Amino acid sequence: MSRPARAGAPADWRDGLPPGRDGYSFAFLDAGAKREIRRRILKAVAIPGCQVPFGSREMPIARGWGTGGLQLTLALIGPEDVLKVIDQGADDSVNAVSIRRFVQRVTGVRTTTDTPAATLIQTRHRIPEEPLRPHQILVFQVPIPEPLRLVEPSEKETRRMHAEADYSRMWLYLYEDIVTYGEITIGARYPVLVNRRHLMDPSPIPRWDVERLDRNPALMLFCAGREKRIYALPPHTLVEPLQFEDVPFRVESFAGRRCRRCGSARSFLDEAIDEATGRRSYACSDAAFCEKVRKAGGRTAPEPEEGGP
């Protein structure tokens, strides 16, 4: 998989990429791991939704802070990539920054706040309101890739189950949940079918989420660093929420709700308490997507206001 040396490319080059910064290779990662990472994403690829183990490397982030995202991205990007980092929906985190401000160090690619104009996208529980395109790959921070975990601790057992499409016990945890609380109360991780046959766990991405991942355009590659797996959504994977006839399933409600910057009532609301006075007050999760509104006079409520509990 590496790539062609361009014509007029500096006489440095190695593997057809270009030397990196501050004494590492590009993109940080040596060339053996590189490899080995993309073979495990062409297998996990190739089965939507199963879980594939690779060769987790030390990164110089805490093992729980993105080092599953960040290695795919190291080993996925090129020279003409285009870069951008979010979490939780927000570019300008502290985790979004850190790790941007890494990546375009190693490899000195282009960055951006504009989804689209991002050919890659590392992201932390959000996917963005805006529509992917075909020619992006959309990598997730995973912190527990078992969507099994829930109802069996044993990860032999979990690799039987799944081998077996045997999850009779999650449907069972489900029918517990609605019998106890009247419907299903899991909120981000809700557990989807990839191709009706792999149960995956989608990260923690709250439901509204889930629904944008069916059939979705762009690839959607997942890792967990500490866990050792990737596992991937090729574009337009059938992905379907588990839920029973009589209980659909369905997304968090912003019925009546603003967003308070730019007036927008179509995207994923962040709610905010003011501790003086108990009132809440909503804004888009998706900061980019926001500024975006705002900049094209998209806002048409005043600031929403509702009265504390």
The other form holds:
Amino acid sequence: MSRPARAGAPADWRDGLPPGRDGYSFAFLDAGAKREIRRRILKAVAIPGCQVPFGSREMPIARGWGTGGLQLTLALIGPEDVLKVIDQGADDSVNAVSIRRFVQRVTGVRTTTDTPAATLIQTRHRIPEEPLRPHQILVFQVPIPEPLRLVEPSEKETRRMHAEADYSRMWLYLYEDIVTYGEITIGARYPVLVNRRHLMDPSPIPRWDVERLDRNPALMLFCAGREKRIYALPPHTLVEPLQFEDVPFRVESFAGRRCRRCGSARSFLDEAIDEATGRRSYACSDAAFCEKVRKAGGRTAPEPEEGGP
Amino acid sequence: MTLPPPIVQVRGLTRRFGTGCPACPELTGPAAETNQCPRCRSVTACREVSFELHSGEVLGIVGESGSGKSTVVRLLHFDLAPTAGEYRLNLNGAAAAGLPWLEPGQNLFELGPHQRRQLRNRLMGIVYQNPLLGLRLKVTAGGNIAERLLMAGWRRVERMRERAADLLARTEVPVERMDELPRHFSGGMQQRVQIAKALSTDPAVLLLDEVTTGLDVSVQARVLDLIRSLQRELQIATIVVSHDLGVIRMLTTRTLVMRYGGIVEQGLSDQILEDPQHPYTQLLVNSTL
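Target state, the form predicted together with the partner chain; input state, the form predicted on its own:
Shown next: the complete complex, the earlier chain at its head.
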């Protein structure tokens, strides 16, 4: 993995670490586990979008709560890294806070909520709004790594389908959706074709984020701890959502809506309904981005209407 | 006048289930009156089956249950892998256009699974006895047809729907029921959807495996009429497998009679039905007509 050279890194990684790791190795995982996961990452990067099995470890959080992403983070993190953890865009949800505190405790790395300042970002179901830079790594937590699971229950059969690039069943699912409902109803987990070869599950990110996977300069890594699969999008990889020529892919529309906190009209918005009055209001899903816009005075100088993609 | 080369050429097609032993060829087959080897208990479902199919021709394969006729069709459709044999297609330019890697005279059994899948999708259509095998019952009738078009690289919903509607109209399925699930259809209608699906990519070879078995007599007649008129119109080389000599008489021009995995007699259908030579064929003809 190409990471920036760490100027002035200590010769021995044990130097300069805070006390209180309670006898665990740096970053919790033992050396064997890290080596296993790193080797699997290398293979995943070499075959963009291809699911690589790996020996998933028991973690001190329950499977299904981000153990895959956590294992990647722990296998990749170094003492000089700056970590950001988000859950559906928020830095302050229980899950994000717990994972950030845990990694901080077993590594002593600096943490941040500022996207450009982070070198390593673990995320659940969102891509930060601010553009990612080269040398940043985005780690996704994945519940179901197999995009074809929707149409085929057998693992043996889905592996054959990937091997032969036989994705007609997925296309058929989309066709049926259009015939039955008039449009494709998949909201999150929209299947994408990577490098014109492998069908990939982008994890349950909204469709808004699917287009931002395409040729992104950052390294994107995906890991499912329960399902024991790692896959990757190397920087600048071609990522295309499945779409028909006459029914193109659409992202969520927030036309005419703005964040009630920062006034942004070009970010992915969460809807909230006031139970007392029944009024709907919208707010940025990416809390750190929202805060930044607000501090820069976004509320007083709102974005132009046509700014949204 | 020299005939054009046959579109399908099959040589020495053999499929054995089980370990097999050196004595198998001698102890099984029509002469031995069994297809299970008494030494190793392996079953030779078909053995040394060779035939040719010309463009626009309809070939019948007839025989009792267990004679290996369905095995032959499944081998030709790559549903099963053969123990031995050669399988060649001679295509004209249009049919081979989408398959640039296909060399003339290539033994198709040597192709990789991905190439076999493409070839099957583009050039072959199959209609099974049981619509469960040929259709996805949880997918609409139109979707079943679209699946093959999608596999062939079609990516416009409107064009696929036009094609599906056209095929369903031809096979006498009400087009307004295109977006219904085939499990709500009658058996005869399911069979007609299966035929529409088989014809969707303009196949060079059509395989019909006991298409009318299990349908009542009036529906049988309509399905047979449909197949006969489509075959005449489209001039597709067709293989019809049936145990029903009536079907063979109605549809085919040439017939193979199979027993215990081997071909015991072959010739023009009329000749075989009117003047059977092999004792087994005589029994078959006498017991049905």
